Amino acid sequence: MEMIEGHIAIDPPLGVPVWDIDPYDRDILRQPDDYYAQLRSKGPFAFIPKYSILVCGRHEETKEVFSDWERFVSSRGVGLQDFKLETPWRAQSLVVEADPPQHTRTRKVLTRALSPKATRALAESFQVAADKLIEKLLERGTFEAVEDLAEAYPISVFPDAVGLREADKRCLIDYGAMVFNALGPDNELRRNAMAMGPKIVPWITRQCQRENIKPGGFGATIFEAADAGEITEEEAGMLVRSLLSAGVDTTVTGIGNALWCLATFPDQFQKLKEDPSLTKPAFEEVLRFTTPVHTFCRTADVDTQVSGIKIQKGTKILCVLGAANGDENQWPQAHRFDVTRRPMGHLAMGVGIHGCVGQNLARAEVGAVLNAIVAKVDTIELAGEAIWRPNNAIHALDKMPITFKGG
């Protein structure tokens, strides 16, 4: 059986055009719209050669592949590598990596710490973290919107919305960036990204020890879970690790994404100052538009078929998010940034089963940072080049100076 990347290499499914194209190149990850665009022209499936994987971009075609469960399985990993054929550098995660019924069970635990609930219980101290914040940038007026915003923002709340007794910034951002490139090939973002790990790996796993985790946050509420019986101690830290990885960088992601569509589409801000009942639709947009994690895989776990095409057993797909929230059959004008779609069943938030279970904090976060910004910004400019940051998972800024402006 030959290897590829971790994977088993297939031929060609019949009628799916092989297209020579790596969707890890720099300049690809750094600014993807031309590559979506193809991707969909492809038609249902693309083959890439280079990684022996299928390729989906269009939005019926992937939404069907990133939600059935049964047929695509995730347990086998979301990234290029099989975990039933090779073993993953940590061990997986039970949540994002895991398919029912393990993944029921402990969804179910980390779904109840992260309850609509408990969110709202946060709203007013998240909400008052983003006035200070911002009143502070306007008095700055031209500032680095990814560190002094983006990153400190929820630097400055989620620790504590965990529970966490130590807060380190660099290594809390760092080992997302380090988990998202890990799904992608043996390229140098992610070889760079696991020379980090013996840093960064040893203080994530000392902060979700039982010891290290105050009462009254979400992680306190894990662990409870674990003295009910319903998941076991190591469980219990594998999932506040979980909150971790995916807990800050795409919330980073998601509060930088939004900065840089206000600024570069001033008119649709403007929107948002005289209609503030836009604030949520207008994050909906952003992720659409922008799609902070771009792509995510699936395994096929049975000898199937979508839209015609016949996928065998063991395939890796590579399904494109930003490419499928793209498609002009889905939202007419889709290469439009505009604050009054309310685009419904877009998949920056995964869909189904595997739903992002901390959508409601993200969108906790990032809404209170909107809502100071519209409330006390008049104007977002770019005060300088945005530049996009390469990840094999997360489209992402890297440095994007902007300027707020008040009355």
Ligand code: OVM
Given for the second form:
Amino acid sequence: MEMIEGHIAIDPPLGVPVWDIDPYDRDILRQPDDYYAQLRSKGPFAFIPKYSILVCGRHEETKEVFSDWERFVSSRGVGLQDFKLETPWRAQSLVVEADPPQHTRTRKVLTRALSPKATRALAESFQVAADKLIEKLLERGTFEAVEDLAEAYPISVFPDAVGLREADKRCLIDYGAMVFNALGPDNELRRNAMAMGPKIVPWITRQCQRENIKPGGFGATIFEAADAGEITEEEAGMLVRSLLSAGVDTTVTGIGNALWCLATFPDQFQKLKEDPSLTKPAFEEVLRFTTPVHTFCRTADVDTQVSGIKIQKGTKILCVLGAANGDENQWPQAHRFDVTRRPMGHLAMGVGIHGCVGQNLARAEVGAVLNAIVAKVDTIELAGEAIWRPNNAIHALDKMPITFKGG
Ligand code: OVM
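What would the structure be for the form predicted in complex with 3-methoxybenzoic acid (OVM), rather than the form predicted on its own?
Following is the full complex, with the preceding chain placed first.
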């Protein structure tokens, strides 16, 4: 059996075009829109020889593959490696890398910890923190928005909401970058990320232990499930690890990308100023337009068909969420950033049983920041070039000098 990037090599299925491209090329990761458009133009799927995978980026098929957990499993990994054939770099996640029935039991605990009620209780303190930060940045005028806003805000509220006793900003942010780069091929991005392991992983592992979790936060709720015998102590630690894996880089990216959209499309920002009730739908449009988690894989666990294309058991399918979110058939004028759109059905938070369990929390964090900006800032301008940071699974900014002006 021939293996490529940790999964079986396949022949291109009948009717699927062969596409000689590297979706993990740094330039594509920085500027993916042309790649997204080409992908959609290929048909339901394309075959990429370099990695021997199928790739999909139309809304219809991406949604089908992404949500059908019985045929397209997550337990074999949501990156290029097939965990049935290779051992993952860290113990498999109990949620994102699991299928029912195991997934159902552990997901339930996270759903409870991150319930609407639990996140609503934080709304006020999130808003106070956001107002303070935005006022400080307004006083500075020009600032580095990735570090001083996109990273600074989640780091100021999230560790506390989890109940971490200690919050090492670099460890938390770099761990996210590691986890997401690890989903890609054995390229330089992945190797550089893995090299940070010895510095970061022991710290992360320690923070997931009961003695390092304060009462009253999401982490405490998870350990209460262990006390009740619903999950084991070890599983509780692993679920805290999931919060730290998926809860930092994603919201950092959401805030950065939102700010980039508002700086790039000032007329859209003015619409929010005129009608602040558009702020919530505007964030959904940011997610659609700049899709932070641009790709996740699934693995076909059975021989099956999608849109008349035969897919063989063991095939890795790259689901390009960023491309699906730009599908003209789903959203007229998809290439336009429009805060009035209300883009129902975008795939940026996933769909189905694996849909982002922290989405209420993410919306609460980014919402607080956008509320503060809309209320206090009159104009947002790029004070230099915005530079995107290539990552095998996340589409995020690296540097973005911003000028805020306001009364
Ligand atoms: C996890 C996790 C959850 C969502 C996304 C993610 C790969 C990881 O449970 O560790 O990024």
